[in-house]
Each structure stands twice: as structure tokens, then as C-alpha cells.
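Next up is one chain by itself, shown in C-alpha cells, the form predicted on its own.
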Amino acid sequence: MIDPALITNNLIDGVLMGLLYSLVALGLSLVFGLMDIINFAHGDFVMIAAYTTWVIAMMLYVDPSVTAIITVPLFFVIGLAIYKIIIEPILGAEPLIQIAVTVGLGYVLQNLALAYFRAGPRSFPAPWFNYSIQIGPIGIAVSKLIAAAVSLASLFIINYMLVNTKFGLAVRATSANREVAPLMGINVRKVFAITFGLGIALTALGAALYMMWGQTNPYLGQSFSLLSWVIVAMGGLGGVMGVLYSGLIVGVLEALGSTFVSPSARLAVVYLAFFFILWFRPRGLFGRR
């Protein structure tokens, strides 16, 4: 018999870990919702960002969390580039298209890493979350639920901005009708942009939060890709929300399957349940279109 604490253990970290995998996501979607890109370099940039945050945190010998103050604005500035250069001249291209470009990005990242860093995994020596909280037979690791926190006020705070502010509003209108948006007086390439950007932060956000316990390689993008894919056509490009509830969905999905399965095969349980998801729902579990 499996021991309750046991599973009790890794829902919580299942759910903690969705959080985080939500924030990622969250990026994916808000550039595929709008724009239609198909960004398969997504997760590249996760794992750019968190050898980024590996190399200022060991310069400053500083918890990789306190790095986002300086990789976030960065990597929002690197995704403006990446748009106006690689991006913008594909927008309303064929999806074969799209597809080998942002798939030639990824690889080109991919081995940039690898031609710097090598294989080896990176991570920092001394974080400063490294204990967890005991209630009882519990253990919930500081550093996750600290990520899970930031994680999910961030979630709620691109919500607040999408619903009740005027660039929320010109990303919704443009998202509905980019052909009417520009008669509206809205600057669609600058929202293109500014949302481009936007989600390439969020990247650096979400991978300064995971390498205050996780390690880096060139490869870790792979994983953070497929997960957010999983996650953004699970919720049917329902908004945040449906983000934030998919995220939670494969995050205690992938506990199950650590649990009940083997933590080697817990991303088939993700991608199985996933599969027969979407076969009773096509258009995801929060699918507006």
C-alpha cells in the first residue's frame, strides 16, 4: 500500500508545481491567443533564461528569485527584438512556416547552450529556501510554495491588466477582429509587440522561480514546451483562468502519476489524460474558439 502521506505529499507538490507550469504557459497562450503564432521555441526560452538567472545569481551569489529583477525587463526587451526581427515578417504566414522558424529558434538556442555551457546541468549551490515547513508527516518545500505564490499573483495580476485596463482592452479587441482593431484607433503591431515581449518575460519569471530548487540544461526546454502545449490546448484558450485550471489539472496530474505509475513515466499519465481530454472536447475544457 502507498502511504497516505506519501500521495498527500506529492498532490501538494503537484499542485505548487502547476502554479508555476500555469505562469509558463500563460506566455505561450497570450502570444498563440492573439497573434496565432505557433511558438515551439517557448520552452527554449525558459531554458535560456534560467541559465541566465544561474549566471547573475552566481555572480552576485544571490537566491536565482531576486535575479528576476534583472532577467525579467531583459528578456522582455529580447522578446521585442525577436519580434520585430524574427517574428512580425511570418504574421499570417502558412503554419509550415511558422513551425520551421520557431523551431529553427529553438534549436539555435538550443545549441548556443550547448556550445557555451555544454551538457552538464547547472544549478545554484546555496539557495536560500532550501528547508521545508513539517505539519506532521507533510513537507511542503519553501521554495516551491513561494514560487506557486508569485506564480499565481502573477496570474491574477495580467488578468486584472487583460480585463480593466486600455492595452487589456486593444489585446482583446485585436484578438477578436485584428481586420477591425486598426479602425478602432488601436496600434496592432505595437500590441503584437508589447505582448510578444510580454511572454517571453514571463519565461524569465517562471525559470528564476524554478532554478530556486531545479537544475538547468539545454534540453530543459523540451520539456517546458511540451508541458505548456499540453496546457494552453487543454484549456482551449479559455483566458487566464483556463491557464491557471489546466496548469493545476497536469501539475496534480504528473503527482498522480510519480505516485501511482513512476516518476519516469509521469508525463504519459499528463499526456494520456490529455489525449482523452480532447477526445470529449475538442476545443479543450475552457474553449472559447
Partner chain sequence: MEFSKAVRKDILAVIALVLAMAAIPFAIGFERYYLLILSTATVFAIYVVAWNIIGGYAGQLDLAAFVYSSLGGIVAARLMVYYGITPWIGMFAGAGVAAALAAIIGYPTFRFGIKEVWYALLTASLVVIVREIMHMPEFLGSLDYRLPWKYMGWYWLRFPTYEQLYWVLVAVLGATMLINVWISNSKIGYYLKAIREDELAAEALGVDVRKYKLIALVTYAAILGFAGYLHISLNGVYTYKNFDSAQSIAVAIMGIIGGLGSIAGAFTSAITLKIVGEYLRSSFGAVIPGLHLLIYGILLIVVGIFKPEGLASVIEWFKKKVGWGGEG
Second form
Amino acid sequence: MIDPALITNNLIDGVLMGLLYSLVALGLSLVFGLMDIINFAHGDFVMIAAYTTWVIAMMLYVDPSVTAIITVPLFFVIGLAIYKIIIEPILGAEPLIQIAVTVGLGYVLQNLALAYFRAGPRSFPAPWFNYSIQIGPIGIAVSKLIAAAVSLASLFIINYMLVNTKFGLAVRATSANREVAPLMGINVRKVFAITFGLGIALTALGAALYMMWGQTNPYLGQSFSLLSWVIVAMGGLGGVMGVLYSGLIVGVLEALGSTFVSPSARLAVVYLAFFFILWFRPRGLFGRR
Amino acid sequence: MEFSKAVRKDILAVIALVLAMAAIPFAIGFERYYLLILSTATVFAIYVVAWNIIGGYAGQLDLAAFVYSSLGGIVAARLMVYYGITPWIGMFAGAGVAAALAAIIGYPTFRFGIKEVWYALLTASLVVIVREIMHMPEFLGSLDYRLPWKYMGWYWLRFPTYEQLYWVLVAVLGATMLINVWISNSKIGYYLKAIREDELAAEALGVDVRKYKLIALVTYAAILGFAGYLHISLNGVYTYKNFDSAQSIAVAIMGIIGGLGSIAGAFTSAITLKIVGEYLRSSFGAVIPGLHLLIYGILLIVVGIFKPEGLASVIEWFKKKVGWGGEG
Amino acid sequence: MAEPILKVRDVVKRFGGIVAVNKVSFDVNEGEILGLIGPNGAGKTTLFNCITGVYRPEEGHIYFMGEEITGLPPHKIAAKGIARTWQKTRPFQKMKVVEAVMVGALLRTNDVTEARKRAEEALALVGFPREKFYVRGSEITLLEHKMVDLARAIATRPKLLLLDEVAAGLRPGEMDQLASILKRVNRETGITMIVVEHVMRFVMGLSQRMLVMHEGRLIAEGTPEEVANNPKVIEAYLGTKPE
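Form predicted together with its partner chain structure, per the form predicted on its own context:
Let's see the whole complex now, leading with the same chain.
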């Protein structure tokens, strides 16, 4: 029999991680829903941002979460540049070509990181929030709690923005009909670029939060990429709420896999669920389209 | 069976290539290190040319190559070590098991219309799932399994020097290419190419899309499952880590760089990238680890953006230039 | 009169709350060219998609040569002898023209050489220029694309051919050319045709009998003259583009 306190601990951990996954996946979902771009390198931006966070945190000797003030705008700009150089030329290309190009981009990012930082894991040695709240046998890591809270707040802010701002309206109009949007005075290319930049900026926020306790290595992005895609697949398209629920499900599945199968098999459990969701609910659990 | 002129030309080109490759060990004086690299490159050429069936003709971005090759290889290795069955039989068993897994995965996948990005993700997930299942103590656990030294010689397809295995690999590569030539010039090939271009239009012309995708997937898996043992024999060891995501993606990458649907492109791309990669790794690996992968990445981006037809278009141009036909 | 080749009975197809095809019934007689007209959004293409198995109708039955084909997948319907073309051509861009048509021919033969011969015949039948047989799909004009689409469908040796807005995007001169091709194909092969069109002029000269759809329903049937003078038809077209 597995200790109920352990299960509870793992489940809480799963929920907190799930919120962070939602944050990271949101950018991917927006980009895919808006411009049909299949980005297989999404997670690799988390990895590059995690290194950037680490470098800045070490330089200033502040907690990684603080570096978001620098990395989020920086990665927004990087996102714009990547959009211009790599994404715009493959808009409307067949899926296989898009996958190929973004897999190539992922390879480039991974191996740049490998060349510069080598394979060893990097983490910040003096995190500020390295303690946990104990409630009887149950402990909650404060750093993860903060990360989850910031993620949740960001999701709601973006949701608010999509529903209530002029930019949000432009995004939704362009998602709904790319041919008609320009007739309404929307600069489609600009909307695309900003959305892509935003998506990459969100990966930087996710990375800064993750580095509060986590460590990065050149291959960190691979699991983030796959997990983000799993969340997009489950969530269907477009909706922030779909991404939020799917992220939570992924986090909880991971916790269950970790508890009942083995910690190393936790991703396999998520992917197995992904298989069955794709087979039986091809439009996602909360999906439209 | 009657072959058209183009097919006959392709078959002759494959035979010429096999003979030329078989002669290489003599040219390099049976140097062990070079033979090892050459053999590894040939293994990848088999995988990539086989991948061309599902990826190039059918247009499904399969990222699970090492599931099928490792599964087939391990089946053959286990049959050898545990039951004393020769890999000459074991490799067919491995092909059968890999094909069966492909059918089990492929049937519902194609039945539910999963394609494009979702197919790629599904197959990428498959690698992780199978690896973790194999990682469980009931299966392979965390151990390294070395093939015992007592199994040596042609009966076991294990050799103290590399050239014999290399020749076997070249023969398998030749067979894989001939299977490609046959598919490409048969009803299956035309149907797969039509599916790749436009599934709905193909279906309205009477193409049973699911059936032909499944044929492509199972054929590809069977070839990989068959060749898997040779890969293990080359390395002398297998573990759950053989179910490798990065290597599986590498197979697809080489296929794309080679040019979808081009046998010559797939072959050239696999051999060149693997040999150049190995050269870069041995020369610069200490200074810039991952340089060869960095170059693969840049090549992929460049090919994707500027030359989606891949290396094949370069080969095509070259053939026109020198007025030489051949497989393509 | 002989048994109709196609019988459509009370077919209903809904999308969400919209009824795209509403209790449609009609017969198609062997050998005829039947015109099916109606303004944009009348449900013509949806009806085609129900007949060819792209959609499964919610209600109703479709019989082809006395056999029920309702809800069969497209490839089985093609095998039974119904072929189609698409409103927006769906070319196999990277294949050569002959190869694309061979895909159709391979439905009735497994022999590639024989399929090539039949593909060339089908292309010749629709008047596709011989010197372009071996260029790629990406290098031909719109009219030629329509010819390839047509040849591809004919190569499956259908009994019934559904043409979805074949004239769309063509210049008037090209339309006349296409109309005479269709008449010739009908005469030489005896293939029954249903021609969907919202350009009335094109169908008028082509078909002996016409059906008119409006908002998912059949509202009129008759000879081109009868239909053109039917007040309901005129009303349906008023306010839309009459052309």
C-alpha cells in the first residue's frame, strides 16, 4: 500500500507543475490556432530561456524568478526575430516541411547550448524560496506554489487580453478567418509576429519560474515540447481554459505515473493517455474544431 | 515478371551501387575504424531508405524508427542467446514482431484519421512509451546486455572483424532499395504518392487510404525490425536505451534532407550525413560537442525553407548535367 | 422506362443547427446529363459530398444501380462506379500529369503499364494537349487542371460522374470548350453525369433536364426552358448573383 501522504504530496506537486505546463503550452496553442504553424522547437525556447535566466541570476546573484523582468521582454524580441527569419517563410507550407524546419531549429538551439554550456546540468545555488509549508505530513514547496500562482495569473491576464483588448480581437478575428481579417483593417502579419513573440515570451516566464528549483540541460526542451503538444492536443484549439485544464490533467497524470508506476515512467504514462485521447477524442477533450 | 525500361535501369543502378559499396573495404585496406563508420552509415542508409516508404511516399512523418529496429533486433538477439536460434531465422522473427507492433499502432491511428502533426507526435510518444516499458524490471531493466563472445561466425552473424557484417549490411541495403524501386513503380507506390498529395482526392479515386498507409507503415517497420539485429551485432550490446528518440528523429531528418520519395536522395543523405557527422565528432567533438547535429539542424532549416525537394533535386540536376539516368 | 442509375431519397444533412440538405429526393437516368443548379450555399456541394461518401447523411437513402450506398466510405463508392471532380481542383502537384491520371486508372487494373495506357486514353478523350502529358501538375493552366481532374475521374471507368462547378474560374471561351468536351465524353462513353453549377448559362446548353436547389431543398425540376421560366427559381436567384 502506498502512503496516502505521499500520494497527496505528489498530487499537489502535479497540480502545481500542471499550471506551469499550461503557461508554457499556451504560447504554442495560440500560435498553432492562429497561424497553423507547427512548432516542434517550442520547448527548446524554454531551455534557452532557462540558460539565459541562469546566466543572469548568477551574474546578479538574485533568485531566477526575478530575472523574468529581463528575459520576458528579451524573448519577446527574440520571438519576433525568429518569426521573421524562420516562421514567416514557412507560413502555409505543408505540415511536414514546417515540422522539419522547426525540428531543425530545435537541433540548432540544443546544440548551441551544448557547445556553449556543455552537457552538465545548471541550477541556481542559492534560491530564495527553498523551503516548504508543512501541514501535518503534507509539504508544499513554496517555489512551486509561487510558480503556479504566477502561471495561473498569467493565464487569466492573457485570457482577459484576448477577450477584451483590440489586439485580442484582432487575434480572434484572424484565427476565425484569415482571408477576411485584412479587410477589417487587421495587419495579419503583424498579429502573427506579435503572437509568436508573445508565445516565446511566455516560455521565458515559464523558464524563470521553473529555474527557481529546477536545473537545465541542453535537452530540457524536448520534454517541454512534447508535453506542450500533448496539452494542445487535449485542449483542442484556441481556448485558454482548454489549455489550463489540459495542463492540470497532464500534471496530475504525471504525478500518478510517478507514484504508481515509477518516477522515470511518469512521462510514458502521460504519453499513453495522449495516445488514447488522440484515438478516441481527436478534437481534444475541451476542443472546438 | 516484366519490367519497364525505367525499372530495369533502376535495378541495374542498385546492383552497381551494391557492388561498388562491397568493394570499398578493399580500397581502404580493411581499416577497422573506417569500416565501423562505414557500417554504421550503411545501417542508417537502410533505415532512411526504408523510412522513405512511410515518410517519402506516404508522407507520414514517422518519428519511431528505433522502436521498430530495436524491437526487431532485440527479439533476434534474445532468440539467439536464450534459445540458440540463428539470427538468419531470428531476424525474420524480429521483422514479424516489429510489423505486428506497427499494425497494432497503425490500425487505430489511421482508422481515426490521425495524420500530420498528430501522427508525428504520436510516433514520438511511442518511442518514450516503449522505452519506459522496456526499462521496467520485468523487461530489460537498467542492464546492458552484451552479446556473448561464443556466438561468432556466419551462423550467428557476428564477426571479430567488421567487413563481413558490412557486406551483409550492404546486401540488406540493396534489398531495401529494390523494395523501394518495386513499390515506387507499382500500384502501391502510385497510391501512396497520391495520398501524400491529397488524401481526399485520392480516396475519391478509389484509394483505400487507411489500407495503403498501413501497408506502408508495416513494410517500413518490417524492414527496420529485420535490420535491427545487424545494428546490435555491430555494437555488440543492447539496452532499453536503444529505443532512442534522438536517433529516431535523425532518421526522419535524413529522409527529409534527402528529398521525400527519392531513393537516391535518402541513400546519399544518410551516408553523407552519418560519415560527415562522425568525422566532425571525432575531429571537433572535444571543442564543439554536437557540431554535427548543429549542422544537421541548419541543413534542415535551409532545405525546408529553400529546397523542400531536398538533396534529390540536386541529384536530379546533376544527372541532367552529366546525362546519366539511374535510380531516383 | 429503365430503372434509374441513381436514386436519392429524403436525404438530410445537418451541420450544427443548419440544415444544409433538407429531404432531397430525385432520380438520375442512365446516360443523361443532369444539371443541378442553385445559388451559392444552396447545398449542392453538400449533396455531392453525401452521394460520394465524404459526408454521411443523417437521414435518407441513396441507391446506385439498385444497391444502397448510403454512408459507404468514398473509396468504396468510387469502386462501385461513381467518380467526381472538385469545385476547387485538387491536383497531385508533384506527380506528372499522366501519373496523376494513372491513380484513377489503377482502380480497375493492377498493372501499371496498362494503367498508363488507359490514362493516356482518358487524357486524349478530354483533349488534354499531348505534349504536356509528362509535365508536373504544378506547371499547367487552370483549364488544363480541370481536364486532368476530369480525366482522372474518367480513368476510374465510372458509370456516373459528378462534376462540381467545373466551370468555376474559367473564361467564357474556356467554358464553351469545356462544355463541348463534356458532351463528347457523354456521347462517346455513355457516362451519366450530374453537373453542379451556379452559372446557369453553362448548364443550360449542356443538360436536357435540370434540378434547382435553394436553401437545402429541391424547388424545381424540368427542361432548361421550364426551369428558367419558373417563378420560384427566379425568386431564388433574385438578390443573389444571377449571371
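Numbering follows the first chain given and starts at 1. The term rigid core refers to the maximal set of C-alpha atoms that superpose within 1.5 Å between the two forms. Here the structure is a predicted model, which means the values were calculated and not measured.
In the core-superposed comparison between the two forms, the C-alpha atom of Val15 has shifted by less than 2 angstroms.
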